[in-house]
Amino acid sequence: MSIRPIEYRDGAIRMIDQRLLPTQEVWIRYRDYQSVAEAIRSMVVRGAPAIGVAAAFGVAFGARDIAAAGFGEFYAELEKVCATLAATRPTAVNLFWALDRMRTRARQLAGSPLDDIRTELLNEALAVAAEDEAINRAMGRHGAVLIPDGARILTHCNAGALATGGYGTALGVIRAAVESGKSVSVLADETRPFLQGARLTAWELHKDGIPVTLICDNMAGALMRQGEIDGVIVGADRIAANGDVANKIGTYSVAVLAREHGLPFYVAAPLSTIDRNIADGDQIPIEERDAIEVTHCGATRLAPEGIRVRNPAFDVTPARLVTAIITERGVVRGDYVAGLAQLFREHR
């Protein structure tokens, strides 16, 4: 299947509605760049690929509808254009990334006519779209090695086709393992309080016909005890110099369990989501969400009244306890902050 929930037609972008999966196939058009920058906040797209891919879109669209006598001007609009959508999600840098190759691209363009820039900048979204797919497969091809034939693996949110361009970046790499022709099943843990996993991980899994088990997410542990899990995958929404891993809420205690029980513990992430500027996790901000995600299921509410909440979005898995680093241009391990930073050079 391995489906693009970003798709460009006739001067808009649909995106599938991840809010209403399992249940519902809603596709919503978009035109401009405040209802793409709401579609990011309110989760109608998530993954901190698809985040990027988005933005990059809602820059493009901002551009094409600024009113501007000359390039000053034009390029101060822009700046209000990426401020609006930088505010939407603070964890996921693959955002930051996106809005800084468009800003980067319009400068490149200063001396020419206003309509060729806004023509490039669509050119250059649907680029960082379609470079999207190819890192991903990429990063399959160099992960898939790591996956033994007939392994089960457990994997926590949802890094997978809806989070990305396509293919997905840790699905993506149970993918490639399974065009490989190797025997791959995969247990999806729910994921609270969104429950991606649930909603979206087995989604996709159960539409390409790769076996999937959905567990509670506290779960693993028993099962890793009981030896029916033989390896972790994850993907990433920020990972700072040293290594250290930020994603979805749960991941940092999914691979304590694997250290404790000897299990590989692997992160599937483009170079876009390595921060270089940030030198370790404790730097990374933890978005904090509405507490109406824990309280209630859809309408349906689970817990009293009048109770304190939190939320974080978020955690921070230390490097030590990160087996691989799986990128488009090799697998890391042990010391990243120089294992990541040759991938760079060599990107360079």
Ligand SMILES: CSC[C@H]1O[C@H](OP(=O)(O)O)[C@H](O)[C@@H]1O
Second form
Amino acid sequence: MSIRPIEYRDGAIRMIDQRLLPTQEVWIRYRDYQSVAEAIRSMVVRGAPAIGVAAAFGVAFGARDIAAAGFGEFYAELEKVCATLAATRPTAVNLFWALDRMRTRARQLAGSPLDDIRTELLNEALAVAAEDEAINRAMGRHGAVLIPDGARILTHCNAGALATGGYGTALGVIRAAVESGKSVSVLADETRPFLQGARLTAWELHKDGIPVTLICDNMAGALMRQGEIDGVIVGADRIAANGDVANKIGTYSVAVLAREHGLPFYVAAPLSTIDRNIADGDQIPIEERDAIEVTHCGATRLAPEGIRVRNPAFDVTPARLVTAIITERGVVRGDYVAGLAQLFREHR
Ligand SMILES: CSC[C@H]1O[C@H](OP(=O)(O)O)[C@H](O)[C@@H]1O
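The form predicted on its own done, now the form predicted in complex with the ligand:
The next block holds the full complex; its first chain is the one shown before.
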């Protein structure tokens, strides 16, 4: 059973502190929306679907603590809770998808006793978490057929169980392929500067007994050229209506290299990561994180003081470089505008 990074119990969630992996497995309890927001911003919890799950519980905890006379006052305060959570990180659309889902649930219950609304919002957060793992398993089944027996698959960052409510998106496809009896090995880009590949993907795959080889980000091209990689699979933080994909910084470079070497480049993501409100990837906000993530590795300084630093946490891969988008509703290829729209029509 792969790890679930967020677990609800007795009115609180506990989340594994992903900043401390792989050397320490520390779980932290959260009972209020302010601390959940800080956990998202500081990347205790990270990964688009996992951020959505955490935010849903944040709204439920915020609702629990609102003292209001009527629904109007209650909902106005709930909007402030959502605004605090929305301000944590800008790129992963699952955050905003989850907040919208919780707001919608609250509006549907307008007129009900406030305690009933508070209970239903907690139930909605629990549903978001449970559904996410089921979605990932369905995505895995659709994607597993694309992974040949014996394949050596490169992945970038961590789109595994740690990035979701459980099982993973890109790594969920790997898990499903292995569970179907195929022999699959993974090459994990370390993924500078936050090192999600080295610290998280390598940890969770090794823990699950799936063969994983850690490489530096700058090795992918040479290993492709040497014929040591058969394909690429990554997650996503936001997919535009035309199939452009925002994902961890470095994903675009991997996609260009895969195209150069004639390798398939797959993106695994749930429908909650597809943002139909934006036409293309140029409209996706790209988070710029603190320079210290680049200049330091823990307490060790890697670069001179006072130099200029860029630290965009994501980049955008044009749809033309994407071989297929794997979702819980099936695999989309080619005409992503039509294909993604069809998924939503089917998924009413
Ligand atoms: C399954 S979504 C995982 C996605 O999220 C990661 O970003 P971060 O670790 O900064 O939250 C990365 O882009 C992964 O592909």
